[in-house]
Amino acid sequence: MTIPDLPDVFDSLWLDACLATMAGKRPYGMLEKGAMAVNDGRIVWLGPQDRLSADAVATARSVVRLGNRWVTPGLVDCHTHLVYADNRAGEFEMRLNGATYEEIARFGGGIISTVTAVRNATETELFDQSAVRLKAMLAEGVTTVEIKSGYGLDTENELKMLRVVRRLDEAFPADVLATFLGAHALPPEYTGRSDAYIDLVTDAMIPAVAADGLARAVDAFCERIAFSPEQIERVFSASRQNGLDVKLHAEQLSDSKGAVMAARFGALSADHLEYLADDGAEAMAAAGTVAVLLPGPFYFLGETRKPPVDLLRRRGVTMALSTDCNPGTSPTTSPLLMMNMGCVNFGLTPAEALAGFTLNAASALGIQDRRGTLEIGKQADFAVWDIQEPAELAYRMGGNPCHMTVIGGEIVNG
């Protein structure tokens, strides 16, 4: 490891740390008996603590001793639907009592129930409900979160959701990134007219989102119960024309070749992927499109078809993990629980699971240049853990060992 020259004075110095930098070739990028220094919200020095002089410690504006606790990069939750209204606990109970999807839909359940709740909610009501979920994530070491729209399904309410995401970004120290998901489901007023709804998405919604700077990326759901690859191509073309990145819900219920199409558009990520075939994995690897695996809905819905982790490994596709926080299929705010499920249900290693919520999740959002690892020059976003080894983060089932969450070098939780 090359140790850089020390600045004259540090804003903050973090001592007595076991660092899981998630950078380099060592498992977890481990550096025990390490230290970090922060200036202007960025890491300006990182290395073995015994390389620090007494003068460096004495002149630092703030010194925090971490008691040999483990430090990881701040967790990045790269696929959430965190902004929504109400919940769907009632249909969860109906399903466990034997109701079918069609029966639940007849009683007003399913995604349309959330659409109705969001359309009826004010921005303030949406903000207040969503803020509770975001606070829970920060308490578990999350420092960056992506939030999708997709429960408005008309121009007015999609923009309303994205304005709430902006308010969350302004109100919380976390980096909150917005993604427009207008092509999430077909709203009831467009039943039988899916092409006309896609016209609305491409001709009205996407230009409005871009004009107001309300999102950095556009997502869509390519599936037989949602929209066809041809329709998604139209969405992606409009997104690119408006300067927005793209990503895709792909191959969740069937192999629709969505991943191949997403890779052709240089998508940041393709997500779910339970039915991904070799041609999709090959295309993703060539394009650098990240595979975002979502163990929450797999567990919650009792699915049996797993994403092809071995295929993704063989093809060298980067794998991220996420909570997929949403009211219908993954009502969780816990990245740690998702790490455990990613290992137990999908066969990831603990190191892959932690990478899935740090450097690989940052890649899925296109922010790997500034987040996702502990390295000099990157944002000083990190989590401090009361654990004995990094694998413990994926090992636990319940509980929260996060000692503190730090964003930009400032303690925001703990």
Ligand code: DI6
Given for the second form:
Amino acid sequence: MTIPDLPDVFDSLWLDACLATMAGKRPYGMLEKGAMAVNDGRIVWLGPQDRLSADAVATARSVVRLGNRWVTPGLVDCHTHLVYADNRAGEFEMRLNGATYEEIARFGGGIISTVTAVRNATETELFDQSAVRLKAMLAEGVTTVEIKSGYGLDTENELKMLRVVRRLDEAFPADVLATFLGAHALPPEYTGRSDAYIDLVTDAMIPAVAADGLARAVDAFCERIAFSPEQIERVFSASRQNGLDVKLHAEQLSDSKGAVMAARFGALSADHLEYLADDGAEAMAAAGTVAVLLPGPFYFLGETRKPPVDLLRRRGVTMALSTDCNPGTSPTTSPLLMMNMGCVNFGLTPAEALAGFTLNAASALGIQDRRGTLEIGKQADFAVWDIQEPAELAYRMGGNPCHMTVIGGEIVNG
Ligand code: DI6
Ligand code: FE
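Next block: the form predicted in complex with this ligand, after the form predicted on its own:
Every chain and every other molecule in the complex is listed next, the one we just looked at coming first.
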């Protein structure tokens, strides 16, 4: 295993590792008794440790011995609403004390209560509250996070949310990718005028977001209780005209044919998908649109309809998994708990669950060329775990076996 143009001196060498590279033919891309070399934040070599020369070890600028711990690619959380203010524990309590959804809504609850909280929060308050959640994710091996807007629902507050996402990206070593989700819910001031709100999204918000480079992609919520496929087509056309990628919350509560439409626009992903039918899966497979499965809201809302995992496998649709971190339907920052739920509730295998938080999540964000696996040339983002085998990551319910999180070859946690 000789690598052309291998530098003489490595910035860092990571020794005594069991690598779950998530690349190649073996389960988990396993490579036991492995080692990795990093230069300029990238993996420049990995392989069996006994192939490394004594000289390489002696001259490396830093050597980290990992005590035969398992190393996976840094986790990628490809669908979150991590920036929000306050929480909805009170609403959760009301629900469990017997209040109906309508009653809660009448008391200003539901998604609009978070919109009110976000509008009332300063940028710094939003940043501080969100930073706590991002820190928790980093401590559980997450190195890349996508964060959506969607709780501002007017130009000023949507841009405020996206500026907070940008500040998080600057303040934390993790790669934080912003998605504009203006078409998340109808703001109260537009009640009965949803087309007029979509005009605002397409004519004012999307151009403003694109002009400031505040998001890479646009997401929308396609559902009877949110926006119709026709309205979302307008949002997607405007996004494409402004050079932004698209993705969609689709088929969460009904088969609205959102996935077919998303695939037609070459969407990076269609997410949720509990009610996905065969036409949607076929279209996604043909377009290379990734299915992002979200066990958190399924569990938290006590849903019973599962996403059609067998159909997705049969059609060869790439499956990712994500936290959907949000205050209303998935108040979690734990990818490992989602991996457990993805296995227990959706029937994923532990290997599919880990792929869903690594290479397939990277595909859902269009960054699979630089993240998601441990391979030469990729970013040196990885997580080191106190586990005896990779399946243990999905097996546990709670607890955090993350020993260390490494981003660009630097230890950021542990
Ligand atoms: N689907 C969800 O599960 C979240 N948004 C969406 O489109 C819910 C967000 C919330 O209730 O705050
Ligand atoms: Fe979501």
